[in-house]
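One chain is shown next in structure tokens, namely the form predicted alone.
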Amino acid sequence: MNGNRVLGIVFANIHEEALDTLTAMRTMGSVPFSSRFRLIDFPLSNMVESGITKIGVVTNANFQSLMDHVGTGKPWDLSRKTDGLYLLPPFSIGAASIWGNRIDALYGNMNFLNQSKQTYVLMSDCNHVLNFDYSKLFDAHEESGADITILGVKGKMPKNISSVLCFDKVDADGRITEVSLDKDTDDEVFYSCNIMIMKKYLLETLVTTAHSKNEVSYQRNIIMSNIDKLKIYAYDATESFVGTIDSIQSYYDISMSLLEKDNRKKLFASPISTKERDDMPTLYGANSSLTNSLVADGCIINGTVENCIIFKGVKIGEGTVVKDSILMQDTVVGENAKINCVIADKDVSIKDNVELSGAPTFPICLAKNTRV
């Protein structure tokens, strides 16, 4: 299947409750990740690399930083006369409204769907960090004759986000015969990444029917209720690097796992595009020390950095030791400070001689513009 026959839909606000500190003033899609990216970069790049030329980004609230980041879509080659990138905020005749759920959001953008010429729709959330060639999913969907194909992964069940589908029984050919929602188990399961493809007319029909009945759960009222009526298939993406963000802890763990070379090679096996901020090279002071860290451009490091992820414009003073931490854009740490297992959002300022210490299983998270 050619990617230009597929319309991409990205939900930028879904599961924001999982990262309440980091999403207080931004969408899930615009949360910074891995020293230079945003979470929305991964679904956008995966779609574009798979040949999709039209993508709608469904957003709800706090989307100023998302607009600043995606702009016209130029970094993803989506700034074009035909098709391209579309931001889809809440809107109704006469006044703005807030999407109550995924069904409302899709129904509210029915005109966008109707006017799109693509045959299929691929939908994705932003809380899964993966680099996947969707053309494999397209081909598997077409070859199986499925009505809906859902990308899944085998691992521990996400605990801190709602409406996670678990594939309890899957036939040898990949058809799902039994599913459950928010399964309470510590065992490894085969669960949905909320990345799915189906024909556009089928999505329009299912959403319109569910909305007319005032149904609010996409997973329960559209997927689960049709498991016996439609051919719904699973595609296993476990061999790829897939990180499911369901909490501050999982965000920290997935981020720190990229300090391992093999994980970085798997995640960045094909290009992940982002909006770049041109900056000078990072400057290292005479007494600075750096070990096993990812450091972006534009930083000034005069202290010791070990096992850290450092974003653009970070400044670290002399005598300061930063370990096992994530410092986002333009964070400033004074002199002789000790920082351990800390997630500092953008523009955080930490004064001289301050000591902040979390733990690998309980990192401290500082909100944007915090002063310590």
Given for the second form:
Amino acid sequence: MNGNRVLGIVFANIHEEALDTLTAMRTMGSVPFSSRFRLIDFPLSNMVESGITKIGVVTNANFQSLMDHVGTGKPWDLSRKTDGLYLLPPFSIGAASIWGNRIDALYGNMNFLNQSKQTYVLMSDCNHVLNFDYSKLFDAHEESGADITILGVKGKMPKNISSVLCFDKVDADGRITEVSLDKDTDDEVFYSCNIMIMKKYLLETLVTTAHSKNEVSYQRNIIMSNIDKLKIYAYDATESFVGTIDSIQSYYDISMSLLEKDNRKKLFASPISTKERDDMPTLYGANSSLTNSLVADGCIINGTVENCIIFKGVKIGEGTVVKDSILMQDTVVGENAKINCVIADKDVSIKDNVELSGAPTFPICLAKNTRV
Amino acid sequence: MNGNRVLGIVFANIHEEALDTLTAMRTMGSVPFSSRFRLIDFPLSNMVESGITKIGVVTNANFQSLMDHVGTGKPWDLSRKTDGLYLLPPFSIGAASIWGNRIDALYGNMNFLNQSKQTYVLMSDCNHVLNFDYSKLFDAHEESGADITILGVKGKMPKNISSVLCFDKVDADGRITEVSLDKDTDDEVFYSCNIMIMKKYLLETLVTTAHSKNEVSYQRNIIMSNIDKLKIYAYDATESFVGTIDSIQSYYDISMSLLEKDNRKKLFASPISTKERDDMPTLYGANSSLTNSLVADGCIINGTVENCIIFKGVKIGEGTVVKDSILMQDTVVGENAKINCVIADKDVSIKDNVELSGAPTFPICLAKNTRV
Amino acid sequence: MARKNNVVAMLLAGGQGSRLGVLTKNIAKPAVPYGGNYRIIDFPLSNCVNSGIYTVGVLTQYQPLELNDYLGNGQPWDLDRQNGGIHVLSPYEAIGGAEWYKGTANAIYQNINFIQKYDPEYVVILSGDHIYKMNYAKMIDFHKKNDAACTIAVLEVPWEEASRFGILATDDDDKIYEFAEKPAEPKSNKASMGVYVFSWDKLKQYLIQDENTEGSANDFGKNIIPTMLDAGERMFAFPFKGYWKDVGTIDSLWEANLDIINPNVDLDLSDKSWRVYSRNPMAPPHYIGKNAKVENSSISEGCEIEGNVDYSVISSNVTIEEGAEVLYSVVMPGATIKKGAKVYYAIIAEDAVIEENAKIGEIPEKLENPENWGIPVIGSGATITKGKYVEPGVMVKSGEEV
Amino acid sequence: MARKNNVVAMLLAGGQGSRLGVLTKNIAKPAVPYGGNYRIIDFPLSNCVNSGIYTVGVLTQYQPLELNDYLGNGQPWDLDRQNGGIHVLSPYEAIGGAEWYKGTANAIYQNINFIQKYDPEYVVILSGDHIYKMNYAKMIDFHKKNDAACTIAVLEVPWEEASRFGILATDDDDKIYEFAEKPAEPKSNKASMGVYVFSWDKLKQYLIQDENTEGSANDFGKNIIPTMLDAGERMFAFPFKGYWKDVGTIDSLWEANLDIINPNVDLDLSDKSWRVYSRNPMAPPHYIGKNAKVENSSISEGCEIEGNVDYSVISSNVTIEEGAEVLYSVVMPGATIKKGAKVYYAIIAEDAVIEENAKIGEIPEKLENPENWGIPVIGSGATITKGKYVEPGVMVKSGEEV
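Same protein, different state: after the form predicted alone, show the form predicted in complex with its partner chain.
All chains and molecules follow, beginning with the one already shown.
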């Protein structure tokens, strides 16, 4: 895939309702994940590794942490004179101009689309954690002669987010012939990851038409209603590691699933870049005991840690036992505390002797800066 | 001035009412000026040349062109891991959160101020065109022991913008003892350029106090009302070239005044950086005739040009005569046209044989993309 | 469908360029100013990035300071990258001793490790002394399609000039069957432009073989290409059409400069889809004064022009005072032509000063003896004192006062 | 109150570092990995930027490829700048011939033009083989206040070790009156750290003078400093307190590594106001497995640890399999310690592989003859085959299979 041919669009704010406390002060894209990343690192790195050189990040409210994180795009080598990273907030601020939905957001950025010289557009949200070489998707798209090719996976239907498309019938050659939206089922389905590629002019046409008819649902009005008119193909990415985050619970489960070596191998198969902060290596003290855990740089571990995801700069005091938990950046746990099934957001501080216990099916979520 | 000690704050949107058509789709900071610059280039370059390494650009609505222009801050060497350029739009979008005034804007960015490690703050708007080494201001501020030091110039009172402070009485050592706001006079006055330096904690205190009392005027409530309580000093910058843009007319006059060599020497005494676009040199055809004009790169001139400011990529056809005009980027004038006292914004297109004539005291202003 | 970095470009910028005389006394040839806003190296570098090649090694050992300085972190060419980007490769010392680059092929040989790090499929070899706009991506596609080991860009030159070039004889399908360096009786008029695409595995093999060959000059044209041909490798000639000029001599550099203001020459520098990038001098706009007369010329930013300029290329930050006259000349950045001075058919290098009423060169028609014709060159920082006459063809050394 | 660039730092990174044996076979000493996340050069570079010095010349002529590559465009240290930034300065060829750097002073002499371009007031001379955190800005203030020509940073060393260092004898006001290189009978215990601040005009004068002195070794310690003292220049000793370690030998490199996990050592790498920057390997978080045991150690990102690690420094992307044991050792990026292998008091260089049940080094207490003690070093990319024993003090060359 010659990167000059494909424009990347990342939607940073989609599905924030699913993560509640974690997205109270940030976009979906800036939610911390897997010890040292943010969710947007995955679509950005996938795009860049596939050769894409121009990416627009569509954002809405609360984009300060996102702006801090992606900054000038340097970590992804997107700090360029020509092309590179473009942050696309709603520039003209007024009552009606915050992107209400995906069609609005795309329509509001029509100028950005028009002025980009690329022939194709590849769009992605931030709630699917995966490592995928989009040039495969591009090749499949080219070979099949499809108008739109959508990446999908087979698995349990995501329940807590809306507008999830299921590919109910797919031809032998990959063409989708029947779809449904937000299916109520516990069976395994073939559902869309909302990562799709098409010609730029097609997207421009579809969005302009939908906008002029005052249509509001990208999935319903652009994809579903065109299923007969356009050649819409599915690309099955089930073999890759794909984590669909649709709730705090799935965020927790997907995080924990990376304690399995196979999953890690798949998710970090090609480099995932992120903003670095130059921490020292993690130091383990004389009485530390750590098992089955993922740990980033900059931590000082003096206690016992089991089945945990530990982010940068976490400090765990002597005598403390942390199990089945996710501790985000710079969380500090004092001495002799007991922590069980907890998700602690950035800069949480837990005093000596505190006991906190959730369940694997109900992790306790502590908001940023909480003092316990 | 050790740049690490002073934080720069640039207000990109202040006084846009004065420039009307030129700021319809852009901030004051992104108004093109003097063939190849934008107004924000002056405060940014002055700050960087004075050694400042962290600058926050406070912006409000319409900041897309500003974002395009300042981008990652590379032209000013402000693309850094530590410090550098920070764009500060109103991140949390809601009815009440667009900065209504300077106090609001500063209060809304209190986090940015708090988290900056610098001891001093230097603030500047974008409507004063000048080249000034702020380390002189810093030194004077340190020597006098002032709480606040404000850069001022002696000249005619700017009339078309509000909240202009006059230093009515200044002690021999520079302390301001009497001030007035928006004086109605045609005499020469000593007025504030609204470029001022103070300790960061002082600004934080003043703004927090004013905000808590629901005060809205920075000049009235923060400067004027503290004239007795704080040591507020004036620094006279009259010897530098200072152009105060308060209207289309003054924009035109200041632009034209740079046809004088002395003014150019002063305004370009130290480098003014800007975003480059890699144009070829300007080509002059066999029948071109150009006198007393400033021209940027990338133009193709085949006609007659007199007393003009010509921006990048302008094309002027054979037989055309352009006088006393300002033609912004990529303006195209056909053949045998006659243009007199016109300000043409970007991408204006003027056909063959068109005649357009304003007066030096009433230049005609053509909005971006106008076709004549 | 390939990922990033499958192409690495290696730019040979090492030559001393002695035919450019005083112009290359202190700077490497690729750093010589050209066309008002550019330096020679801007052309191959811009070609690289416009062709999507973002990994470029610049091989240099001769006076690299100004060149290094000009290239800096690569930002003007969008080559300030985490992955790839621009790398200046000077000779270095290893255990077993230090070696300067012996020939073009040896220069690449000494940097095999650099190339190998990117594990590219293709390596593009370029030189730093040609002015042209070329899409290397198309050449690489051609190379791929032909399953070639090596592809050489060729330009059709007039038959009568062919014996001055490296000439390639090809089949109808562009396959090369013979290469002759400056042949007395050329078999074709396809001249090598010194632009090569190699499959990296092949190039590496022949570089190592050549390095181990006693008596080899370690040169691409003299050794690598003939050896590969002899070995029966698939080698193709990629036909290039468009402006191409070697600027290795004073005359050709002068001509190539004047070409940018010649409407009949096919060198469009205003094409926004193929920008030629350069490091910008951060100067104010240029000013043309009340009594100035400028025609058929190019003027760059930062100039102050009060005199007459015709058929000339005036680089950035040049001052031409009232009554001065510049005809058919190239004036490089920062030079000053004072009141009443005349500059005819000349090259004035950076920061040179031509004082009042001095005269540089002559209009050819006015020469008594046309044999004395030649472009005079005033070296960088040189001063020509008041009223002094510098004759055609004379070179004044950098920094000298005459 | 000065504008930008009034200080230029010159980092002498040229030494072959032969005392580091196999570790510096293919890479320059400053590029040797240290402390899990760093390379030696990260310390002086981070000191520069934390001190507000953004113009750094790195002088190198020995195996610079990996160093160049590591430095890249300088972005990890915030040195990717338009004005100033990081510049790797290799020897180059000028008219009149090419010269390698002859000594430390000659290396700076050959780059006078580079420094002059920035027209600095002060030049800081640094070397690339010390681990320390130091605010050069304070030293420059001290230099200014004393109106000195040269200021040398000094560390008080134990008297019994003083004769191993360059020793400075000073007045009460820190003015230097004598400098002695490794004196038999030291007059003070103030040892030079090899960190110099010079007023540029003075340094330039003495560099030129030294270059013209027949028989000079062109060395700072041997020539420039003594000559300046003799000439009566104002020279001061700037007292430094804190961690400082020369890592020029295998033993000292090993010790300096273990210092980062020693809570009693004054080297805080977690200080956010004085970060030590480095090029990050872009690895996932490290994983500590179900049966792993890690204590008193540092682990970097990208590691997969299933074995036992105690009193060791494990760099990024290291794999330690189940049943393997690593004690009092330094494991550099990308190395693999397979099942059941033992690594005791050793340095394992980048990408080395220790196969199943191999054993590297020994616990000193278990040695029959303590005379045989020594840190074994496994060179980068070397492989120690299954069950093999590498004795203490043995060095295995890069890439070798033993």
